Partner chain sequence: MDLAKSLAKNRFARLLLKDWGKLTVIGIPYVFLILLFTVPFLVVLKLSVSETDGIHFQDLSTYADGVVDIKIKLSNYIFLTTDPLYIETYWSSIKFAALNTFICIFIGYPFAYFMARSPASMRPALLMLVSLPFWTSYLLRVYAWKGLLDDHGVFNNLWMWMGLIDEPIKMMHTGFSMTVGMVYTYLPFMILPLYANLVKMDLRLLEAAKDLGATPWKAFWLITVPLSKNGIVAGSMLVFIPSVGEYVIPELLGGPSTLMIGRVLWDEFFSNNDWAMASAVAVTMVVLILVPLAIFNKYQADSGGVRGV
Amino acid sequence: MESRIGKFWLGAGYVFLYLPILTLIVFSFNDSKMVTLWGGFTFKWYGVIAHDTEVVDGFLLSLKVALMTASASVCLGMLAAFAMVRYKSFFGRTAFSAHINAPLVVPEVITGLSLLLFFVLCQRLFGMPERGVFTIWAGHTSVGMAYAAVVIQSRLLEMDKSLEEAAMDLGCRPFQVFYLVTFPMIAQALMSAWLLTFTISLDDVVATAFLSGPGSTTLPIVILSRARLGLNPTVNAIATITVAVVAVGVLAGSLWLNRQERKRAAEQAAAYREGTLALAS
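How about the structure of this chain only, in the form predicted on its own?
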């Protein structure tokens, strides 16, 4: 009985989350201009998007910022995670941890407003930077880095440190230990963090609204501005393309992670067999 109730609530949760997305995708092929009235099947709204320079430019800018944000967030998050896991005690560790975790709990509107005031002050003092791609990227990275640090830190806590110590005992330099031992073991966490921060950056609205400037309008801001004027199937088509891009990226990343996990399990099993045979002989 309890199992059936659990399955029911799980199914209800999936329906609540994904039914609106499925409805949006279906109505992106609606021939009628009324988003709630089905008028037949058509692809014309996707053709309209292809000739809409504002949408195309916004999508390309969002993709560019998301790629930059994900890469920078993973690099910075990895450094922060190593500092928190490998160095248990150093001056300012509590403050450092608080600053790393702050973007996870501070409302995004507060983060966006504070970054806006900071960049405005910098522009008054130094004449730069102007609000645009750089400020959007910096704002997204400051938030994405926190998520990446949490994901990578959890993997480092689970990793067996004796493997690194054994590599150093065998003569590996610190960089060789990282490249040959540590990096392969945390590669899955790095990819997970990259996909997470890429998705967060791609659909961010609040911080982007504060940090964007003339000529730097991302796709979520375009969708929001058009939705305020009245929904139409063009907005549904834009959202469908966005969902498709994110879904393909997540699916590809998941397949890669599963493949790497199977490969690592096979290598560990082979190493265990070789060690057992060596001891037996």
The other form holds:
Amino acid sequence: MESRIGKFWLGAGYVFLYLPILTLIVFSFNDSKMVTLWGGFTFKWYGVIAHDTEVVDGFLLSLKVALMTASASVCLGMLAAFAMVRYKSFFGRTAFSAHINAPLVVPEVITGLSLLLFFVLCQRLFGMPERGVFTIWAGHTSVGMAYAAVVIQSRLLEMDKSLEEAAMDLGCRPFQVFYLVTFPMIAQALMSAWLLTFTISLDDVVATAFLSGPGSTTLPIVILSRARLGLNPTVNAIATITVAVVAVGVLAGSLWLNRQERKRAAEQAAAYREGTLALAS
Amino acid sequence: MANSPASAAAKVDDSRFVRIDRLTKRFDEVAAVDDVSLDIEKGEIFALLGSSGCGKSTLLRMLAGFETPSVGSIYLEGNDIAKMPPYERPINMMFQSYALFPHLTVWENIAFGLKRDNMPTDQIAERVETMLNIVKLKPYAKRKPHQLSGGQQQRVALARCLAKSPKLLLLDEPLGALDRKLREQTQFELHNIIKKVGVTCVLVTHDQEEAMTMADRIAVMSEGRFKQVGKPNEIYETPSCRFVADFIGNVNMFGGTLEVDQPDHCVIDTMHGKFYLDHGITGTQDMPVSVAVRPEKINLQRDPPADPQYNCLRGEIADSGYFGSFSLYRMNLASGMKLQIQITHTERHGELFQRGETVFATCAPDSLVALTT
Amino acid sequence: MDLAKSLAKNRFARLLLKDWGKLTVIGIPYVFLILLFTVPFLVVLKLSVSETDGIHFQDLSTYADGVVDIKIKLSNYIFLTTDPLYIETYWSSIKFAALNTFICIFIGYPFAYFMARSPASMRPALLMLVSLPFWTSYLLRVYAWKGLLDDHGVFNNLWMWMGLIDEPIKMMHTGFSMTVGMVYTYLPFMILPLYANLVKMDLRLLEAAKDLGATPWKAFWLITVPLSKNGIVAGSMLVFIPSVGEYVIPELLGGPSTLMIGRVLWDEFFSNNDWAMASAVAVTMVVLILVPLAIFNKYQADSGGVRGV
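Given the form predicted on its own above, I would also like to look at the protein as it appears in the form predicted in complex with its partner chain.
Full assembly next; the chain just shown is listed first.
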């Protein structure tokens, strides 16, 4: 009985999670001015957004900011994670830890507002920076590095510390330990941190709205301004492309990871069998 | 204490290969290693034996260079290396978890340390080849660590340490990660390889069998100090204190007082009976002394011995267990104490004692040890 | 190798290197966060209590004729705490965030439970399906509900076509549409920590409970639920805190009756251009979030629990 309720609950849950996305996709192919009334199949909205300079420019800017944000976040987040995991006592460690976690819980309206006011003040005092790519990047990175730090920190914590000691024991200087052993060990976590902060940045709208200036409009800002006015088939088309790219990417990624893991498990089992056989003989 | 190493020589004695001099390591005021001194000979396999938290691992990590001593020095061939970082020490360690680099193959793992020394490529290949032959893993060179069984992983770890021809090899619980059956086989293999290579070796273990079979000398550690340092048989047969007697193997211990103390013998009076020992102790009349005797040194007989005055205990068999090559008995004494006895079955149809039987336990004067501390 | 020599040569270099490394590792992210997080917030704090002349800052303290004159304007805060509209907004924000959290627990707990009890071979796929929406734009997912709940949206059209209703049901721009949007957005944040917690649970405990005479339902309430408390708390924090400050959902799905503090802040800033007031709202909002966070941290410290991020 439990399993029947379970299947129903899971099924209903997944319908709830995916129904909105599916309708978005379906109505992106709708040949009708009325967005939610089916009027035949068409690709025309994709043609429309391809020639919509606002959308294309917005996307390119978003991509640029996201690339910059993800790279900076991973570098800073890695340093922060190392600081937290490797140095158990230093001046202001509690404050540091609070600082790393704070961007995760502070609402984006506050992050956006405070950074904007800060940049306005800076501009008044030093004449820079202008609102634009730099300010958006700075805002995204202050949040992104917190996420990256969390991801990398958990990997560092589960890593066998004796690996690094072994490297040192075998003659590695501290920096060699890092690039010969630690880095390859945490590479996967760095990759997922990069992807996570990349999507967070690509997706961000609230902080960006505060920090973008004239001429620096990202794609989410374009979407928000259109969505505010009501339903818009071009937004559906953009959504469909996003979902397609993400679904393919995530599916391929997890299938690859799954296969790696299975292969590894099989090899381990084989090695174990071999070991017991050798012992028996 | 037998073999007391506290001969505090002020000047550095170059003749000793490894010399640990009054070493102390404190963590937040708690001394993990407390004023320990020790000499290790060249080519010796030395075991640090103790239960977890006794300071043996901290001592090993100080030798490796992962911990800096709070006080004291470590000399290797006369040079103080206590503050030298691990990557400069000619010392290599095999970790309990083996710490094989999972992203490198067996070959690359073994070559790892050699590459750090900037050894020419052809020499590295040659050296790795030699090491693979020694640990019999040549067909596995291209495998990754997770494709190896536990025993094979251990041999890779050993080869990786030995590849650099260290002056001192450190083994942290070398057999700890292996299952029981594999251990016995590996134990001898490991011992043979180390002896063949001729490297001086310090190993840490909590397993007394491992320590006794592998090591030339053992230090029994407790609470950051050495309780006794000596050859395996010395530690087993002539423990220097109650802790060591109790820690190594099984023992029956009787508390009593010193009645007669002569250079060649002594008599100790206990509530269970009187004991005659064929060695003297330095003590005073009536001082508290314990008598220790191993279960296998006791004989059982149904009839009272000719001279029941000394070294004879009367009691009733409480439990018996038949193990094939030997039997274990537990015997209730009149005093309420339970005595453990191990009888080896040297004859095929030797006699077995039954539960409830009244028997006499006897032991020879030279099988008893008097312990004052 | 001459040990003594190499030691002497390197001791100083090593000391320098070690501390230099530590300084870099800690210093760079620290400076970045202070510069782009703490200082900006101090600016907000300052602005919320300063006299403003449009968008011009004025110094809190002026030094003239040997007298330090400190001007702190608390009128913004007084206004915030007395104006019924603001009080209503705060109350409403907390109410919607709490409602969202409860609905997420109600839907998410059984969901995570059944996920954790499904065959091990299916779990990775089920887990991936929950986290997949994470990777697609959150803005677009909220927008999707507009199409579903609108007066001329998919649901109303469908029901009218089926003849269930004669005229559209008003769902959009109400508390209902906003709550649906919030639950939809934050449900995965509840499911994931709960799943992580439930999947690790030792099933033998339940067998033991049943063996000792507990009905499955009793075993669930007496064993499973108490043991998953950490997951519930972590999930609730991950849902409640961001819900309080939500802007996009009330903007796209909410209506005039669904007052949310994040949206009010936005309007004060972008529509009314009242920077000081926006700053005061921001400071109050942080206080509002710090309270549950402090309780959470205390709870974690007490139970030695794991972080559920």
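Basically, rigid core = biggest C-alpha set you can superpose within 1.5 Å across the two forms. Everything quoted here is computed from the prediction, not taken from an experiment. Positions refer to the first chain, counted from 1.
S.K.: Is residue 13 one of the residues whose Cα moves 2 Å or more between the two forms, with the core superposed?
M.R.: Yes, shifts by 2 Å or more.
S.K.: How many Å does the Cα of residue 262 travel between the two forms when the structures are matched on their rigid core?
M.R.: Here residue 262 registers a C-alpha shift of 6.8 Å.
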